[in-house]
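A lone chain, given as structure tokens: the form predicted on its own.
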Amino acid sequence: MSFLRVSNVEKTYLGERKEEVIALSKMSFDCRDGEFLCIVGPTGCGKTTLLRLIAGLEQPTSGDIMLADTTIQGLNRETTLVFQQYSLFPWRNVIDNVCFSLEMKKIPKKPRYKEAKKFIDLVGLNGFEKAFPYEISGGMQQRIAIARALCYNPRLLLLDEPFGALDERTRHRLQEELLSIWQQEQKTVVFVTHNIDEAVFLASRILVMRDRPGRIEQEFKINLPRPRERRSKEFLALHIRVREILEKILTANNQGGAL
């Protein structure tokens, strides 16, 4: 059954000649219960603008957003979102930035810090826990943020390209991550990203995206087995049936090459 459900929503905006400019038109999708749900396309389609609607931190102009039958109005406490910055707190270390959101609900340090504790070892930084930010690497606080996260509890997890600051293989290692602490803690996620890569890599599903304005151009269910292998000749078919997508949605709009 859906557990999110995006109907026909559209966002506009005023430019800066107070023109209106439609960020999202007639989006509709729905995403399952502990699906990993991929959305690639092209720069400025609105891919980041649809995350921060599902998080409740702006409301769409018109249509709706329902999460497990439950419309989205204000911000969203069932999701939490991990931008592609780290956002994080540079004077507190790692263990006090990962148990942040339990410190604001008044719970008391040691059960906090024992909560905390169990998602720093699950990504992978047990013996860091009295680093600060700037001690480490950026593969590194980029966990932080999905530990700090997976503390929260979310029943929907929403992640904004946040690998895309990284070199190729420090990404490749933190993807592999991803989807164990996905399979292991079973929650929802709705990723966004450019790289085509990584979308057949992670995903469930993925959804492509077309801009002005956005709205969702075609939709690949993955069959793939995992561990999924990056040279299979399975994968790279996907691969390359997504690129053309988007390649097809580039030159439609003369944006140029780059995805």
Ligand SMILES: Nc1ncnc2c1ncn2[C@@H]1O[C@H](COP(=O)(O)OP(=O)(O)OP(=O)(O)O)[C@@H](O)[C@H]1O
Contents of the next structure:
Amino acid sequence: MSFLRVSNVEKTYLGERKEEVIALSKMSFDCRDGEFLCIVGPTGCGKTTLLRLIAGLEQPTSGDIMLADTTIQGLNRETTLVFQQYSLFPWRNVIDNVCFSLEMKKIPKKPRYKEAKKFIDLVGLNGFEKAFPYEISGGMQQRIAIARALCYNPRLLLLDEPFGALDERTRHRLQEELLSIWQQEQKTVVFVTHNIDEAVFLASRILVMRDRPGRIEQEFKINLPRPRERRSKEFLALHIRVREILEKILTANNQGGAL
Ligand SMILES: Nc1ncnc2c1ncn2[C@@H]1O[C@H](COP(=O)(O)OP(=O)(O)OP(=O)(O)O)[C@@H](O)[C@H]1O
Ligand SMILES: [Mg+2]
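Can I get the form predicted in complex with this ligand as well, since the one above is the form predicted on its own?
First the chain shown before, then all remaining chains and molecules of the complex.
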């Protein structure tokens, strides 16, 4: 059964010269409960727009997005979005960042901290509760952003290039952590990335988008067993297939090869 259903979604913006920019056109896909969906596509193809629509931060110009059989009409408790840039509150320490949503719900300090601790431990940052964002590395800040999103207890976790700014080693470690959290907490994940290796490593399914206007070009179901071996023949073969599609899109657009 589909948990998230995006049906015929179109999103238009007004550009700088008041011209219409079609960010998304005729976008349709389903996502099952518990799926790990990765979305890749050239810059400007509407990936962030799509996540913002699913999160209820914006409304589609036309079409419909349903979450557990209810049309999304604004911010909702089922969904949280983690951004590419570290988005912690700089004036709050780690634990107060993580339990922010519980504080908004007026949960008293003791149970709030207990819950936050659980997620701080889950992302491997036990001992850093009192540190401030400026005192910890980028990778640690991104872990905290994920812990904060989990503390909100969403059924659907949306991540917009969350590891884009990290070095490869840290990125790989966080990918493994995210997978184990996904398995343990049984969340549904929609994860946007520019990195094909990351998509093949994480996804149950990859949607490749094209731009002008943004829409789905192709879908890959990834059945490789976990943990995935990056050097396996099957992994590399999938990597190449996704790359070929993306390169075709870029060549058609004459964008000169940048993903
Ligand atoms: N608020 C806005 N006003 C006008 N145009 C916008 C707005 N937000 C996005 N757009 C346009 O919509 C299109 C899709 O943008 P979006 O940010 O969703 O792309 P993206 O796939 O996330 O790109 P990137 O990979 O660079 O993050 C772009 O042409 C962008 O300029
Ligand atoms: Mg984006």
